[in-house]
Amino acid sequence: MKPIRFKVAFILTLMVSGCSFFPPSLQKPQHPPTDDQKPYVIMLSMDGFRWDYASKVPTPNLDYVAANGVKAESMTPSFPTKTFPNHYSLATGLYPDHHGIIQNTFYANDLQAGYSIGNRDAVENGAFYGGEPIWVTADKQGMKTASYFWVGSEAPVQGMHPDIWKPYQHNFPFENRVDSVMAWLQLPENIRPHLITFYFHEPDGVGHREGPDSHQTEEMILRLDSLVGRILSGLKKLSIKDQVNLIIVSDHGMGPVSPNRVVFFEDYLKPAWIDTFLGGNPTYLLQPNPGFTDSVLNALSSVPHMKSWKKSAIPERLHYGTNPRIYDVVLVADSAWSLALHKGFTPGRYSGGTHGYDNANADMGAIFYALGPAFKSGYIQPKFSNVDVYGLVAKILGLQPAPYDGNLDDVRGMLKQP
């Protein structure tokens, strides 16, 4: 395993005092908070944790967070409801169309290079990542940050990594990740991160293999809840426990699929029409050969159990289609259906569960829980978009956010001091 990466940046910050009803001569001297007085935010993502999973099995630790903090009815992921686009939307407050991670797998015409989640050179190449992730915002304003496997943290975005970061190791135990986070929160004040993002790849894995309604998925939810308990126990032992805000999110939900519900493109499209297919079930990007875009769209217009759009005609609510990395035709299966190029496929590949559907699909809904001094107690947050999270975290940490697509007004109601 590679060592933790540290970097040190010396950034001058300008602190501006707030407004007062008293004239300057009668005001008390204004002193910016010292590092040990500033708030902390820890944000954990549990990949593929559907909004309703916690209602299926006992989750006493998530219930504790909800009772003493905030729980959202649901959090709406960005389209496409895939892992990499949505983790980077959570980090930047931008839709995938605007930050450039438009799919788990895509070709960047602007870079003349391909991107896929298994390509380490691409994942670690900052040129693929647009926008400003929250750790870069913090770094620019003199705040220390750390990240454990969050999408984008391994790349020098705008030339910057988090102050502490780790190369992704899929099988690194979740318990060890928690323990590392607790250790980071006990570092000396001058290098202690005030923002930490970290990641668990479950229950996404078991949801794909066994399906969202399986007993194996329920068992994983029990395990993850116990890990939330481990986090809560660790936080209570810290000297800074009264300054720490814990946020728990997911990137998307999970829907059931079946080999009996698959659309095969070979039944409708001629090979001569197609240049490139990219993406992954149930969402694909298709680049027709020159002169064949209308042929493709006409052939697919009446195909049941799926939608196809010319990228310029994608519904506005999906906030998708203006990025030059998106191919001319976008395809997405209807809920619980799959898309396949041809019939020579492995049936097991379309069993269990998947995600990537229209974000209006209720099964794609994600979770949001929060607990700490910034948050109200026992508050139920109405459904909101995941692009609001960036601005919320910036607000809690006292950071000036970069331009983003979210709206703080949609989520400020969960804060004690909105």
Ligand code: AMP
Second form
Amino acid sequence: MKPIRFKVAFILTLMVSGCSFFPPSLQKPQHPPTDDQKPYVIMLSMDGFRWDYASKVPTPNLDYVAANGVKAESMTPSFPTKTFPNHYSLATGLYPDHHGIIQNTFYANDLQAGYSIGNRDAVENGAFYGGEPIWVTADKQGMKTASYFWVGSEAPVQGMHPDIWKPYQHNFPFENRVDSVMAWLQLPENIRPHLITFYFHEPDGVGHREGPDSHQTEEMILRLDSLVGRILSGLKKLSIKDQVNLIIVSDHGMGPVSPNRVVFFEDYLKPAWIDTFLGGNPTYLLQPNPGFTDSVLNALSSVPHMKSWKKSAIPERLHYGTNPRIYDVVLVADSAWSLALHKGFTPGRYSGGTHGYDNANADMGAIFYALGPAFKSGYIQPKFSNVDVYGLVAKILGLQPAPYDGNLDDVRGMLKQP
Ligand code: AMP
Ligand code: ZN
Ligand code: ZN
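Follow the form predicted alone with the form predicted together with the ligand, if you could.
Full assembly next; the chain just shown is listed first.
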């Protein structure tokens, strides 16, 4: 139906303009760009790449992107500052509270089912994922898409995957991911994706194990920068190089932790008060037994180095607490502190780094870099929220976005044609 309606509208427009008194040059129909002139967006996420990591070691390739494109001072992740909630916020422009991936691990009462990042059935079950990821928006508007791993791409969300997608394979080499993306950009035009999302699980892994300030993390930053170099030189060889916009983001940063800074919060609680704990350092969801929510909150209110909130009284700036999947009490450690349970406690797991804190913790800041025909050159983007990315990508690709939580006005300053 849609193309026919469009044709009728188009012919009517021509008829009207044909008998008008506009000068002849303005009577010519304005052709929309043909497919082979349309822009491309490829978006890479480097998990846990903290906003300031690139200043620790020489990063000539990221510097090239910044000098010839855009670099954000920092990009604010959504709360909780964990991997799955934030990748899906980047994809949908919605806060975790609104898209439903409210933690890496949670129980969905609505589905009577648990979700965790290691549970393939859950990760691939579209029922967990609310909102509209950018590849679904693109698909609905006739654009081809591809993904080399992105949270949500493995599930049929609204019944749709990207046109090309892969089941997550942690050990599939980063170089091969890049090379596949370059190969996809050389597919015949009728099947070539105009939107590609792809993912590296570093420097998150090394940041957890060794800490954000370790030399191992610095070495990983060097390696990741050289992979950015591989992307840049791959893009330069493409026939469509002048149409490709590269965006590089991360989902959150990384903060230092220590076994000397651990809060065993259950020491302050009576077992009879608690139904369930879920989560992982530094943030937990806690479901009290009926009638015990106030006892729990009173007991936790004086515990040092952590915050606890009743679900309905979480500070508004965190945009968290209305989703039915969130338990009645939310706990989060203060910066650089850890929350732990006695069961299974090993001090080694509390050294190095972690994330999941309040998104106002500066260590949680993420990166945003961009380069391509849509972007200004040498532009420093002030700090902005990661829920703005969905609308930005939609704008560059000429897509009508679904309703989302971000605001194009926060980011349009980075565009050549705002
Ligand atoms: P975390 O640091 O716990 O928030 O999560 C980071 C981990 O998420 C990484 O080490 C990845 O292995 C994992 N991860 C990222 N994407 C996926 C995916 N699509 N499926 C399963 N695991 C993933
Ligand atoms: Zn992450
Ligand atoms: Zn992590």
